[in-house]
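The chain below stands alone and is given in structure tokens; this is the form predicted alone.
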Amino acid sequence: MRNIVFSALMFCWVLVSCQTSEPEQQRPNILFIMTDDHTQQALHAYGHGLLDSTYFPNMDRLAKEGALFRNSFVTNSICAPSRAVLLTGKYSHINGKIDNVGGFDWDQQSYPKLLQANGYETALIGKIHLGGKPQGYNYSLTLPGQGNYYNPEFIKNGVEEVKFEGHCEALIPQFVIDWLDTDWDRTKPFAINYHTKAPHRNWMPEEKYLSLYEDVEFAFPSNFFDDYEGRGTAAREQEMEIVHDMYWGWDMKFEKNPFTGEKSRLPAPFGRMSEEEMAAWNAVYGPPNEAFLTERPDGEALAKFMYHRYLRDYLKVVKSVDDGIGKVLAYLEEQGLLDNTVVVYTSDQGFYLGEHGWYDKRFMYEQSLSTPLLVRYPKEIKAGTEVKQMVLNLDHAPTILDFAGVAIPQDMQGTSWRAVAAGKDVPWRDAIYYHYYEYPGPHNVKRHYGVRTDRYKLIHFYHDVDEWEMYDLQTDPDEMKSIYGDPAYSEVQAMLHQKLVDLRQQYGDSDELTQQYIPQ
């Protein structure tokens, strides 16, 4: 009789145990991959023609096996504020991180905290650029500030600084795998923020890729030699032109200014390299640098040299990022974890690859405003899906919570894109709101806010100017001539002004609030 009762109790215990553990096993893991300054132009999947599918096969794999978002945008195109929006699901004026200068309040609500409180094992590995001690993570290993490409330091759990030998973009994916392999509590689903440094400036490639793309010739973008006619003061007064504003040391990889012989205002950090690494570097960069010193090109020849040095280095470090993604995906596949993992690939903002003659970001113009967004989750998302709805980095936090089965707080301002990724017909926004604050500041891009619909864009530049620009993206996709004030577009202009008013009200922004963020 005792044996019968004991067996019955054991059966009930097993049944209850299965009922409580099974939902936990079915909750998806989250792998959120964020690069820094990657742009749609540098992804074959977006069809811009700069590269073919052999360049970055692992990013292309995510697009082929999941969803590619055609209209993915940011709310404030600059590094730290974008990351704050990601974590909080709130605009910069609400989460308090409007620019790269001020601090970030880690005490506020964030999606990693909510995941952690609801049974997820969380980790932050790579770049976060928000200062302070990260909260909401069981484990963190982060770059201090911008970090370094060669032999970088990392901060473990917000406290201990540790220096590693090697290249940043080889180290970070290995750290992700190491955490999964040794520290992850496998009774819980994981949620990892896997954040790379690349392709952020100053584009120092791995040794194995120093020669990559050196024989590839790239055509100038059609508006590389832009004279900025047809636009306002902001486009003319920026300081982000490849030919006029890049540093000979930091960007072009010369020891001294080749025209003046003076040390670069911002030299490349060659001192971080070992003798062997420096020798490998000089073997590739030395001969073209010497040829440049002999020829001393000017005009279009100078522009061609600088454009190619920039673009090739940029693409080389993206290649390392792609390798790292492939390495992590292969590990998840080997472990049988990949198909139960929501893999999100994006960047903190877009970037200029010579459009308008520029590098960097900040403007509300398309290359800066838009970001890559690729998502793989075969349980819900069909291979080869294309999403045309306009999504924002504001939406990532509620989406991740949605996938995790965690209630989305009402004060998060974004909307989960889970349903649209799955191909469902759900009500969606018809316009997005943008606001950039960091002026006066690096690159001299004036403060501005604006609205974008599927076809039109209205921008207001303010603070030391009061200028409006408007674009028809269907007839002028390169945004070369503002149509603000054109009588033919009067009705569209009135509609955009009203949408701007409505969105500012919806998101709690106003001229009064904006004034609080302007230094007096």
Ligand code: SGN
Given for the second form:
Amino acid sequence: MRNIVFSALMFCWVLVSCQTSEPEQQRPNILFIMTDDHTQQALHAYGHGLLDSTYFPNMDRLAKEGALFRNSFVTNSICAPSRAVLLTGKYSHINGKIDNVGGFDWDQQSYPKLLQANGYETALIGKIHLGGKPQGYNYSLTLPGQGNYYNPEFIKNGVEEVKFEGHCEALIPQFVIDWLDTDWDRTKPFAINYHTKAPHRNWMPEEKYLSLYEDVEFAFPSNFFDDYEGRGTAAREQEMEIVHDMYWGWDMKFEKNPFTGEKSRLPAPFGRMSEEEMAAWNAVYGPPNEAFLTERPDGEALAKFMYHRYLRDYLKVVKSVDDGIGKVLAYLEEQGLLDNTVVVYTSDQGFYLGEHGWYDKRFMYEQSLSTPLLVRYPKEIKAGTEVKQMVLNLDHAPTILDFAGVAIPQDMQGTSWRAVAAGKDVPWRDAIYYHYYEYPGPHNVKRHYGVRTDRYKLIHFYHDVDEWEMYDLQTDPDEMKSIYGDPAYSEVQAMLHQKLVDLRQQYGDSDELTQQYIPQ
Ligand code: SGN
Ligand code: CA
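Next up, can you give the form predicted together with the named molecule of this protein, since the form predicted alone came first?
Okay, now the whole complex, with that chain kicking things off.
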């Protein structure tokens, strides 16, 4: 009899334990790596070949061992709004953070809050750029605003400012490891937002990489000397040209403007450096700056100098980011945690590296609309997967909840890409919706919204203009000539207008809401 009772009890226990969720160690950890302004053109894995693959082995490793998303886009190509979309899974016009200026409402629903409520331990380390006190995290150590490259301050748990010595791209990965090592409650899965500052302007390299790439020559992109014909006024009126809009101190690292002798609008960024750091810096930048002052290049030679100073410094800080990722991956591997961690690598938006003569982002043109997306999770994602479906930063919040086994709230507007990353053939969107607002503002990029399909793009610039542009990405991948109004494309144009109407309706955007976001 006792045996029968025991067996019955055992049977019930087995039944109950099968019905509860998977054992805790089976829920994956989430390591979400977000860089600032890193663009696909600077990633060897995307095949652009700016540099040999050996330069960024850790980013390449993620692509080789996981999935590379060929068509990964943002909904509003600027920092703080992009991060608000990431956290909320909602468009800017819904989460309220339309530009870098206004506040972010941390009281609203976000995926870290949902993870935390469902047994995850969460941490936010690095740049978030949303002001206020982060919510949804057991621990946060964030850069104030844009933060600094050298000897930066960080804010602990949204209140206490602490100054650190060193370069921020060496500090941030170390903070991630320190949190895992000492603070993380190992009975729970973790979810970390590991957000770098680099390669955001003004690209101040770590001391050990100051001279890296100084001897590497890069070709100009084919449209570097764009004359902005064939499009509306927006491309012509921007203020983001390498040659005309970079600051001699801040960006080009000169003491003052070599032509006028004036101090640049933003000073050379040396105030935060120690004497030794300054000496190492001068040993590298001093000689070419001297040569420049003697030669005083102009025309194409001037453009070549500025383009190289920009690109080399940009890639030097990407190198530090790659090192940091390598350190964190090595730590996870050593601890036996890596294969049970969904590692996502992305950036808050793309960036121009001389295409159209530009730096910065904001436009719905390809280089800033796109952003890298690499994902490693060998339990589900085959090594070397290439995803063609169009995904958005809007999709990350639902995807992470999906991986974590947490219900995705109905009001999140994105779609989980978990199945497409695993190579499954699931129904997917055939167009994406975009809306940029920060105008008037830095770099003078007019307000616009639009739609992109796999082949075509329709953009409406509004506010102080009312102009439409349309591109055929197959015949004009560099977006040099708008075909809006071209009778040969009238059917395509009608199709894109209809998609735009449908998507605006689907996501709850409207002319009325658009007007409300224009300051009176
Ligand atoms: C700063 C930069 C701009 C950049 C914005 C937004 N100027 O204002 O070039 O577009 O940040 O960048 S700087 O002279 O201060 O470097 S974002 O990534 O935060 O959106
Ligand atoms: Ca950014």
